[in-house]
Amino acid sequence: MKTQSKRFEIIADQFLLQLQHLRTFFQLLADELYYTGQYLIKKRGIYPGEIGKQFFFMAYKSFPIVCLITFLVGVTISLTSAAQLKLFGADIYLSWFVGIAMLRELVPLMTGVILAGKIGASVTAEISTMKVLDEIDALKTMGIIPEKFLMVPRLIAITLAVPLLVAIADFVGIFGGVMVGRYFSGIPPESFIREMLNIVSLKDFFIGLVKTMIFGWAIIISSGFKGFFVKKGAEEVGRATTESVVLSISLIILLDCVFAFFLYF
């Protein structure tokens, strides 16, 4: 009886503390919102300088390892869906499949899933180990607030920077497609572009870059979250940014399930 009301204490204690910790993400999320508008109303507070750096960081330096992941995705989806649409004669439908699945669902996700590994990764060190080095506790002797000093830059960065890679990501998806199409199936370039005109449009553009704009702000969400609130200790450093990548790309697969709900029923 002992042990069974002790495994139940255990339980109800880590459920509690689960709860702490979503609470304490929302609220997270929630003084973002409210400093990254106070900054973008009044202009003050923040470095502009920094801003410039971090889009540098997260536009530039993620836009070589974007083009070559979408560029492979969408050559392998290409070459799967051209083999079965090959079976019933249906080849010219390529540029259907591909379009829309690049614009609305893989650009978005892939780009995410990049951006959480590079980025999130990055941003939870750089945090965690100023928190492990007390440079925070500094930040807030000195009358500055940690959470939009080091927080609203990385916010407005990657707003900036998620259109840019979609757009070239996009571009670089659907070559993928288009020289599948040409060397595979026989689809010559302007006969696949014209073909997949007639069923994509601006729409599909604008779903996929508001998915991977949210997705953006989800993990800069997370690797603040897990880089504000680590434990002492260096080991914690590398617990804390696995976990922002973990919860960075399980929240990127909820939120596409969610997109997924609401746009297709």
Contents of the next structure:
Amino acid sequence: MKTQSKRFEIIADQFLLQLQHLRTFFQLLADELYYTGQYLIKKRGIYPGEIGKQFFFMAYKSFPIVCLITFLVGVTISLTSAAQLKLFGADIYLSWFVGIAMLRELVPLMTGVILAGKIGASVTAEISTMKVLDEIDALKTMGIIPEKFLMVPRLIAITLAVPLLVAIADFVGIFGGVMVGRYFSGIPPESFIREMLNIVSLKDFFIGLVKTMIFGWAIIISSGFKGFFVKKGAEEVGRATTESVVLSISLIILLDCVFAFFLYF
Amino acid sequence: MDIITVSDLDVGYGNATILKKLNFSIPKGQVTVMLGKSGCGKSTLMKTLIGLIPPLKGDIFFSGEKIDFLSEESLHSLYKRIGVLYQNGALLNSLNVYENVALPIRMRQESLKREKEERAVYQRLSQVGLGESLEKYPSELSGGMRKRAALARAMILDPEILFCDEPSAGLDPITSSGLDELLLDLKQTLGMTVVVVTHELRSIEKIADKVMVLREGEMHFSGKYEDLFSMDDAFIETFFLKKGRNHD
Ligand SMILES: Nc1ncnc2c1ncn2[C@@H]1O[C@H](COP(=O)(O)OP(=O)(O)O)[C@@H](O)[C@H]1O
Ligand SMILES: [Mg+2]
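Could the form predicted together with its partner chain be shown next, to go alongside the form predicted alone?
Up next: the whole complex, starting with the chain shown before.
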């Protein structure tokens, strides 16, 4: 009897702790929105030139891998669907499928996952290292708000980098589809594109863009959340970094599911 | 006159009390030295005094005003008055030495002209003997150089109170005594209050007006430097004899 109530207590404590974490996460999110707005109005509180530096880092660092991955995904998904469509003699509809799937779903998802692994991990590693080395404390006693100084440039930079990455990824992913259409299903590229434009519109591009943007913000907030709450010790940096990637990817998939409901339900 | 007074202060992290029942004051315009074994809580106490770790119990008064750890405003007005040298320097790794030292100016006095900024930064960096390393990044500096750059950053805005956590650890005797001169100079010319954590007997001898000795979670001694040795206390004697022997 006694052990049972003890067990219950442990579960309850765990639950409360998780609730506490959830609150901290949303608190950070609200703070960051506030600080970003405040920066955009007053142009103060972050280091001059930092946005450009972060933008360059984010766009440049993830550009090659985003291209490679979306091309491969484009090819894979096209081959899979082309094989099925062949059975019905509906080869030409490959372009519809690839266009919609890439723009709306696969590019946002893959770009999000890559950004989580590349940018999110490095943001968490950087911030948690700063925390462990007292740099965050040093910022505070210099009268600087670390949550603004470190996070706002990254949030703005990812907002600027995402459209670029999405546009390139869309292009490369569809190019993968065109290749498969050409060499596997014998669809000439012109017909592929013409057929695709019948159904794919700018709206699809923007849906994908907005989704990726929100994934990007989720990644930066999650990374900051995991980075700032490291207490001490270098070994915690590694753990926080891993956790931040897991959290970002889980959030991306959760948000994606929510979007799907809003778009199609 | 005292610039900081604390009453019945317990410091620590969460439910771990590191130091308890502290009652002391820090005199304005003087150098106060804190000492104690490694791990006894000197850095923790310093972080509590500068408003980073809320006390577990008791209050801290700055010029008679209580620090309210829940109020951003109270903390910010405290931060405006202090400069801090952290135990491991805590320079920002993404900025070079010049930019690190200029950071408080750039963030707090944005309107300051570029030439004035440069003059202030050069002056502080040459005072700590780093006039040549402006362009270097923290990762390219030795531990002692990082500390000195961090000291330049801590004093760039001429704070009312300068906190230094082991400023001379890892420095050679010559540079270290140069730093002592610098701290004394800040006290004499600017009337700055200086709080230093250090183990170096030589520098304590040279700079200390007041000494606080921490031991086993409590304040073991707090008073004038001259009174330290007249107490005939076994702990203090071994502490200083051991330290002294290491150096001679
Ligand atoms: N962030 C922290 N959380 C919990 N305990 C800590 C933390 N930082 C330091 N401690 C503990 O507090 C004690 C005092 O540490 P510290 O103030 O750094 O000592 P000192 O500066 O005198 O060498 C040590 O036992 C250390 O393990
Ligand atoms: Mg210490």
